[in-house]
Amino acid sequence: MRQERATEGGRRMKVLVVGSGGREHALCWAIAGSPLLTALYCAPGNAGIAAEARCVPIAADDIDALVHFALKERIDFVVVGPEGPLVLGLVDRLGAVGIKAFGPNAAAARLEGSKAFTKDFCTRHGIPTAAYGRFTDADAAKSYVRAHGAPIVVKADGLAAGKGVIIAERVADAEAAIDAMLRDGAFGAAGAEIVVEEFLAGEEASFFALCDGTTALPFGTAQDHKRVGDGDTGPNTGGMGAYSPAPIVTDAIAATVMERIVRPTLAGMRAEGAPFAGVLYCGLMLTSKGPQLLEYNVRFGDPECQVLMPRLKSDVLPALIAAADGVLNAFDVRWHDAAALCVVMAARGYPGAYAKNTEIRGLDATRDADDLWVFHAGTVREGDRVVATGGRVLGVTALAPGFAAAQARAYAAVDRIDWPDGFCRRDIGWRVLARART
């Protein structure tokens, strides 16, 4: 399903999407359907994105080159996909030369860029989150762990490509994580300071809100699957699949999240001189005491974006522009009454060492299926061949009237893809399907 065409007027525009993952492919697919669009570019893009946008060979963190390209091509609007360029100040730099962008400026992006900042911010503004301590000294951090016991969570303060969070089941495991970060430099500067926090029991969910600095508009829910193996076994990954909506996030819970987390976040950031505009992604733990914040992300999730965009009935581009323009209070979004489910296909060996440049065949077999998308996350085209270059490589996404049908449709498509060097979990959606059977 394509999104509804926008009915409002307005000049057509050139849009640049920054990034190269499955999230950016989903955004490009959604934006490409907008009648407001004149031309769509993506930097650097990938083999799948090339079907929707003109890919330009500029890295997502090459701020100078991105600004230069946007000026040269007279880009009207930039959508920043990943967190790195947001933390580096890409939105600030674009704004300084008069180019509008979707995403927070560097000061507001600290909500993801520094876990220590976020924990202190939550304390200042009464936002429910786990008890914690901040440390740069390993011995002090270990004393905190011994005083509080395990399970306990150790987090690198900065951006660590999704690998900087250790859930330690034993005190010894926590101490090893502390040494790895503070003494061995496992995450470089990102781990020069750490947060040690209380382990929260419950079920995780993702809650999204579009924000314009003052107003927040709920923008969907999802649940992902972080562990690499079936049955939620093995090490954590960047995400092996997701589904949306998340039925566990009831209307009552959503209202609580807006009241106790999202709106206080916007008010607090505004009061501290860093109004937040963009998408606020709240990673939640739904506990016996109500929803508590695990972390903020300041961009769409990956693979959550791959299930949000197909469900979105409204034209996404005016929504993103409204967030950048500060006019979300006059905006509304509509959703398809359907379930979306995404299965991530990863390179064998991920999240450890994996082979690169392996060929993927059979993608044509999925191309003409209704309500089915193969979003590329780590691919390049070499002549007539599509080859895998990353750990998480494809996001096979299906939309259907219910989760069981979406799951069946997604896995049928997975089985038509010929990639011996890839693998996937075979139980994406197990939790929502088990809940439906009870």
Contents of the next structure:
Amino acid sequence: MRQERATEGGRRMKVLVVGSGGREHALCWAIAGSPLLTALYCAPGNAGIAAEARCVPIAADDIDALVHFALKERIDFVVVGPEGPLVLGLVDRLGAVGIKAFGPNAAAARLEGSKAFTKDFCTRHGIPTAAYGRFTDADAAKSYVRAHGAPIVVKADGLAAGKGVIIAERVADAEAAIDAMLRDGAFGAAGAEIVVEEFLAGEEASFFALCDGTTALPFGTAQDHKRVGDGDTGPNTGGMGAYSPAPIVTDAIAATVMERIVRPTLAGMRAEGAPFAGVLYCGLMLTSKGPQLLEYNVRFGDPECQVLMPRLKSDVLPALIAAADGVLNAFDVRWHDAAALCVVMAARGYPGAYAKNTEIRGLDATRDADDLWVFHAGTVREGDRVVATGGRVLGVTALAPGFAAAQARAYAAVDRIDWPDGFCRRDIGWRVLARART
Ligand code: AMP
Ligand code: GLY
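With the form predicted alone done, generate the form predicted together with adenosine monophosphate (AMP) in the same format.
Expanding to the full complex; the earlier chain stays at the top.
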């Protein structure tokens, strides 16, 4: 399926994407097709991204070096993929030297950077979320747990690479998590304060909105597969696969999310002097009482971005620029009426310890298929070999008229990739396919 491309208006520009994951590969692929582009760079990128962009060896959180590079290369627009540099203030620093960027400034990135800030913010603005307490004292946190009973959820306040959330089935487990965070410093400074919150039952979904500080434009839905094993078993990961759209987010639910969560968030951040621009990713629990906010992320999800970009019919670059320019109110985007599904291939052992520098073969066998993308996350090229260097290594994404066909196409490609040291879940999409059968 083809993407529509902007043809009129707009100066042609040099763009820098920051990050090195499957999310950034998907963004680079989408941006690379824009006629507005003269040159695309990615810092630091990876072996797959190198096919779309010039990779620059600067780490995503090396703010000084990124700003220096952007000035030196006269970059017109920077697209920041991961949360780390956003929380560190990359967008503020670029703005200070006159370089436009997609993503929130540090003050607005607190929506992801601090769970305690987020929970208090939701209370101030009436945004539906689980009941909670904030604690720095372990005894006080334990009293709260005993008063509320299990199941209950214990969260480190700061960024903990997706590992700072403990769903405790028993009071004793919650107490152990409290001690690990507050007494033993299991998450360092990120766990010096914790949030203890009510367990919400329901189905999870991700809702994306492009935001320009004032206006929010719905930008797709997805569902992720967080557990490492088939049937949603085993430890949590950064995400083993995803699909988009999420049919469980009906038009009515999407309207509720916009009205009760996304718009109050934008209005609240503006009222508090920290207007939010970028992509707001609402992690939702769809409960019997309606959608509740589990968390905000202030960037695209990964692998969710890998299923959003292939579905986008409109040129992505003008949309990202409109968010940075504050002109989303005059903007609309169009989507393919199709299903996208992404299977993540990870290094054996992930999310625990895993082998590095194992060779991946067979990538060429997937190259010519239509509506199929092998997005790279943790790869480097060594001569003519591609080797795995990360935990999550590839995102094999297919687009098809329906989910069953997208799933079949993605796994057919997975099976052509020759990587004995890798593995994937074999059931990505099970929920949406089960729903279609009932
Ligand atoms: P978070 O990083 O806050 O999104 O939490 C990570 C995961 O923990 C979520 O994707 C949910 O699966 C789960 N989770 C977080 N908070 C809750 C809650 N209050 N009730 C049930 N599950 C939760
Ligand atoms: N896939 C979950 C995330 O990007 O946070």
